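To begin, one chain is listed below as C-alpha cells, in the form predicted alone.
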Amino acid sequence: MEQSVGFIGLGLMGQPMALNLVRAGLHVTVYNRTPEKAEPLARAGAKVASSPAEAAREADVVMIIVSDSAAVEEVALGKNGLLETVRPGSVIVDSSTISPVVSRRLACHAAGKQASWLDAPVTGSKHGAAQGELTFMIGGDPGALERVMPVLRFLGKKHIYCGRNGAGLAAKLSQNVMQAAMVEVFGEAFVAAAKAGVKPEALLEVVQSSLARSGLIDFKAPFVFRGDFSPYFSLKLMHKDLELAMEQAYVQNVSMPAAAVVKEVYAAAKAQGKGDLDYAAVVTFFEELAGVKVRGGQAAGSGA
C-alpha cells in the first residue's frame, strides 16, 4: 500500500529530498517555517501544510530535517507540533543532526502517542540529496525501519542500521568529527607548504600519490583552490556538530583531545564571519594567520 509522507524542513537538504518523494509519486505534505521554500514543492504536486501538526495528520511516515535540537523539539513538541496529531502506528524519521539525548527523549514522547521515532541523519551533501544517493545512519526499532524502507529507498543508496535510539546520531557525529579534522588539517598543511613556496597543486599531487590520500580532500581541494566556498555543508553546522560530539563524549566519559582543538578552530573561523560558507572555508583562517593563500591555484603572498 502506498504510504503518505509528511515532510518538515525544506532547506539545503530537505527540499531536494522532498522533491524526490513527490517525483516518485508518493502523496507528500510539506511544511517549512519559511513558506516561500515550499513553493517548488507545491509546483511539483505536493500539498503545503500550515503547521507541523497539519503535515503529520494524515501521514504514515513523517520526515524531519531541520537545523538543530531546538528546531526539532519545536516542530515536535511546540504549538501545533507534529506530536499533537501523529497517528498511532506511524513512524517519525528525523534526519536532522541533533543531540542523541534529545532524540531519545523525543522517541519517548512518540512512544506515548503509539508512534515510532527513528534517528536517521544522512551524509552525502546537497548533491547526494538531489540524486537520491544519500547514506542514512539509523537508530531505533528495526521493525519501524523495515516499515519505512519503501520511502527511504527513494532518498538514499545505503541505509545502515546502527542500533538503539541515538545510535544513528552517534555514528553521524563521529563521522563528522573525522571529516572536520581532515579538512582542518588540510588547511594547516597546505598553508604551511604554501608559506614555504610549494605550489598547492604540487602538494596535492604528492598527497594523492601517498597513503595520505583522501576522497574528501580530492573533492574539496579544487573548490579551495578556486576560492569557491558555496556551502555543501556550512561551517556553522559543522561547528554545531563538533559541539554535539564533544557533549556526547563528555556524557560517555570518552576523551577526544584532537576533536576539542578542531572544534575551537572552527569556532574561531565562525567568529570571523565564515559560518555561512562551506566548512572548507576553515582554510582561510590559517591563510590569514600566515599571510599566504592557497587559493587561486597557486601559492601567493597575502598581498597578491
Ligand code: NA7
Given for the second form:
Amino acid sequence: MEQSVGFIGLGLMGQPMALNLVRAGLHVTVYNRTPEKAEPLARAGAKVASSPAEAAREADVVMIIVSDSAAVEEVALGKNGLLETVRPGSVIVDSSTISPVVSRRLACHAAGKQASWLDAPVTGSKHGAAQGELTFMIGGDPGALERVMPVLRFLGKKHIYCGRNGAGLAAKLSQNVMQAAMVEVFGEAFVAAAKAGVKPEALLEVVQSSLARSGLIDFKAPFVFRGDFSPYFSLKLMHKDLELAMEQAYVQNVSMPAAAVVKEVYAAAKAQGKGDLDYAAVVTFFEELAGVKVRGGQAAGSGA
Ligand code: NA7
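Counterpart to the form predicted alone, namely the form predicted together with this ligand:
So here's everything in the complex, that chain up top.
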C-alpha cells in the first residue's frame, strides 16, 4: 500500500527532495517554518501543514531536513512538534546533519511513541537532490529502513546502511571533513600557484592528470574560476559540520588535527560575511590574503 509522507524543511535540499516525492505520486504533506517556501510544493500537489505535528499526524514516514541540532529538536520536541502526533509504527527519517548524540536522544523519544528514528544524512548537494541522486548514510533499525525504502528510492541512488543510531551521522561527518579539507587545500594551493604566475587551467590539468585527481575539484573548479559562489551547500553549514566533527572527535577520544585547522579557516571566512555563499568561497579567504584571484584565463591581480 502506498505510504503517506510528512516532509519537514523546505530549504535548499528539502525543496527539491519533497518535489521529487510529489512528482512520484506519493501523498506528501509539507511543513516549513517560513510558509512561503511551501508554495511551489502546493502548486505541485502537496498538502501544506501549519506545524510539524500536523505534517506528522497522518504520515507513515516523516522526513526531516532542517539546519542543525537545535532546529531538529524544535520540530520534533517543540510546541506542535512532530512527536506530539507521530503514529505508532511510523518511521522518522532525519536527513539533517546534526550531532549524533542529539540524534540518539531523539531516537529514544521516538521509541517512547512506538515510532522508529533513522539518522539518514545525505551527500550530493542541491544538484543531487534535484536529480533524485543523493547518497544516504543511514543509522538505526534495519527493519525500519526496509519499510521506508519505497520512499527513499525516489530521492537517492545509493542508500548505505552504516550501523546503529548515530552511525549514519558519524559517517557523514567524516565524509564532510574530507570534502571541506579538499576544497580548503584547493584554495591554498591554487592561490599559491596563481601568485607565482601559474594559470589556474594549467594547474587544474596538472592536478587532474595526477593521483590527486578528484571528482569534487572537477565539480567545484569551474565555479571558482568564474567567481560564482551561489550556494550548492552553504559555507556556514559546512562550518557547522566541522564543529560537529570536532565534538564527535572529543566524545570518541580521537585526534583530528587537520580538521581542527580547516574548521578555523571556515570560521574566519564565515566571520568575513561569506556564510551564505557556497563553501567553495573559502578560496576567496586565501585570495584576499595573497592579493591574487584564481580566475579562468589568468591569475589576476587583486585589483582585477
Ligand atoms: P537551508 O537551505 O539553510 O535550509 C534550512 C531549513 O531548516 C529551512 O527549511 C529552515 O526553515 C529550516 N529551519 C532552520 N531552523 C529552524 C527551526 N528552528 N525550526 C524549524 N525549521 C528550521 O539548508 P539545506 O537545505 O542546505 O541543509 C539542510 C540540512 O541538510 C543541514 O543539516 C545540512 O547540513 C544538510 P526557514 O525556511 O528558514 O524558515
